[in-house]
Amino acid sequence: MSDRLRTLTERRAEGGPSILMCALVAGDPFVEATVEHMQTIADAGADVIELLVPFSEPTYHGPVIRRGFERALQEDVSWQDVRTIAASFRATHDTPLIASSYYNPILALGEDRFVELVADVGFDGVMVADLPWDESGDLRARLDTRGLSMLPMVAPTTPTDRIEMMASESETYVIWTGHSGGELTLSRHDFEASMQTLRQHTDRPVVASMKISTDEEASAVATCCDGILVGSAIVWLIEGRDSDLSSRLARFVGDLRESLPQ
């Protein structure tokens, strides 16, 4: 596990402040704004940033984030863009970065040279949405010697045994999912249960991704765990491409950071 990734995990394992943890798609809307929205994004207080690459069949992504892919292969966005793009980044800010694929990109370029490439350009770890956990064993350790981590996603679903398998075999937080793919299935009341059960079969922190677009909201989810993951409002703001985009950013990052337990 990267330095970056070990100190989040930890401090918040040792009750530190909640977990913000923010994405957005590469190349939406084009490159260089994609590097300018996650330094305005790290500057408003997210604690790690998660970086989308685009992918043409994203079925476990709902509908706005959907249309981000869109918008950047309209660009035709590319490996080498997302290693600018992290690169570029990681020149003024220490702040982590994820990067987050489906498997067949990663596929297509081969396993090593992307073990490579996010390696090379200060990445600290990797979601894969698609490829199940006992079957990326493999990418782990390739990734292991390169000191990355890859995060365990659980979603409603997932099987107690299971979750605590996946836990026992990563360093890092989990990420839970309020949905199984697309739009939330989760209530407010189920989440809770969920949470509670969770907790009994796993000492790692968990980030939960719960569909949030308000810091109310964001406050509720996150008394229930470590923190939370906020992807689809974020691409929305950037959708709009609104003249005051930066500004508008940074107010709803911050005002998230605001709302957590500190």
Given for the second form:
Amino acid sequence: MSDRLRTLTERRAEGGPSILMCALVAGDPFVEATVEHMQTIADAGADVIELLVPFSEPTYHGPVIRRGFERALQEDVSWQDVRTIAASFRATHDTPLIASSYYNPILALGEDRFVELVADVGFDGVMVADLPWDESGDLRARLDTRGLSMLPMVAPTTPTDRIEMMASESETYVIWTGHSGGELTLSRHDFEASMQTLRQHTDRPVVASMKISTDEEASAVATCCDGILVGSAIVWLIEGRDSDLSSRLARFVGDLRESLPQ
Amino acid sequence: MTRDNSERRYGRFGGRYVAEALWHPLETLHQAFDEVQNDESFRESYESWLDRRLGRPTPLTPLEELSDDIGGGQLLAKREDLLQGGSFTANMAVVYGLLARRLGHEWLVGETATGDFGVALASIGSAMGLRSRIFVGREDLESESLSMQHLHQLGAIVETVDTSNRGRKVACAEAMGHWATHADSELYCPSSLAMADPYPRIIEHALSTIGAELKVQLERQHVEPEYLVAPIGSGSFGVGLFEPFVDRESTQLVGVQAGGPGQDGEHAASLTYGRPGVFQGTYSFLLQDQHGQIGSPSSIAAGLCVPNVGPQHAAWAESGDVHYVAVTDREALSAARQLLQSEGILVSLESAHAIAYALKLAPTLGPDETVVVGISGSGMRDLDRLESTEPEGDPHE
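Please could you give me the other form, the form predicted in complex with its partner chain, since above is the form predicted alone?
Okay, now the whole complex, with that chain kicking things off.
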């Protein structure tokens, strides 16, 4: 695990503030803008940034992020652009970075070249929406040689023995994927119960992706777990392309930060 | 690539590349399927549905007039167009229905492009006391209005998926997304062989009935064919026809993919022009660009117009057990007309691709040699296309 990710995971495990993870699409609407947005989001209080690398068939993302992917693909965003974005961001910021995509763009580049790229340019971890834990052994081993991690993702359908397996084979915090294609799969009440069950099977911090779009929702979710992942609400703001986008983005992320338990 | 869990694979192809939310529902289905494979009562129930409801066995028809017209070898057709609903897909619907009942599920969830599979699923669902939910892209909904009326009258819930123009790919994504949140009460029933494990195994099991039946029919007629030809979209029908023949060296198996309009880059021939990658849950041959973005397939036959192919075909293509070729839209249309005019048999444009290739093979053979062509479905839904695309200078007009 990278030092940056270890510090973040341990800080929360030792009772530190909730983790705020923010996602945006690489190259939406163009490469230079993504770097600026990442800087804004980090400065406004995000603890970790998930950089979504677009894929033409984003089965497991909702409509807002799908549109973000389409815009980025119109810009022909490639792994080379991802390298540029991450390197530019790393020049000014030390915020942990997660490279997130689907498996086929990674296979097209080649697993070895992919790991080399994300490690060289200062990513800390990887998420692959359609690569389940059981099919990711080789990639995880490759990432491990460069000190990078694959973040384990659990869902409402994940049985407890799988939760234990993934937790035992990883070191980072866990991502709770509480929605599928943008549809929430659980009521808030069920979510609370699920978090209690999860706690019985891992002591790892849990960051929940629950389609959060307001600071009230952020606060409600974060009281049941260790942090939140906010993606579509940020991509939606970027889609709006307001003239004062930077300040709106900063305000939105800042409000999220303030709403989280300290 | 992970190569553990070889049971999910065909050689290096296959696997289960899905979001975590779908892993456990697929694992549950995998376990249920493993149980029923060794369950005599399930097999008896399945065979009884095939005999008494679907109308199996389907005939093996000699195409004597057509064979005489072109000269050379003899052509025979295995006729899934004569099955309930006019296509091979009813076999899959029966297996899905029986699996759903065994799992205690009340709903069948599927997607359909041509309408064939949606109607088959909803029909068999009705007969088994199950409800059906069918996802359809808006463009497909509008171009297959008869099937959609049929679905409506069957009482199926039709979920319209708004898309730019990408047909089954998006309907399939929506259906899977829906299933991820309803896996306790619904069974997802894909018609595509290019899917996450265990679907390629379930579909092969359901459809190898076709090849097994053909084997018996050929033995009774003392025919050992030189070629067995099938149309290949995702390859469900092809896997069912070929699987029982793969070990038989005396018969060359030929899978025919869509060559599309015949211009550069416009086709659905993943095994000829694609390369391996992961899409829709499986590692197999795939139309994609250098960055791994999925390509758009092109074909006049909706059932062949897919960017990927089932993992069994990828493995057979690499091992050389099956030879894969591509036939253009124009050749398929011409073959459909020629078969209709000489034999009075109206086959789907998918099947017409296989006929078109058989018409190329037969003249190279002697009169004692045989080509068996798999007909995957009837051509009623393609009449409009035959009417509207009558080409100038068609050699058979």
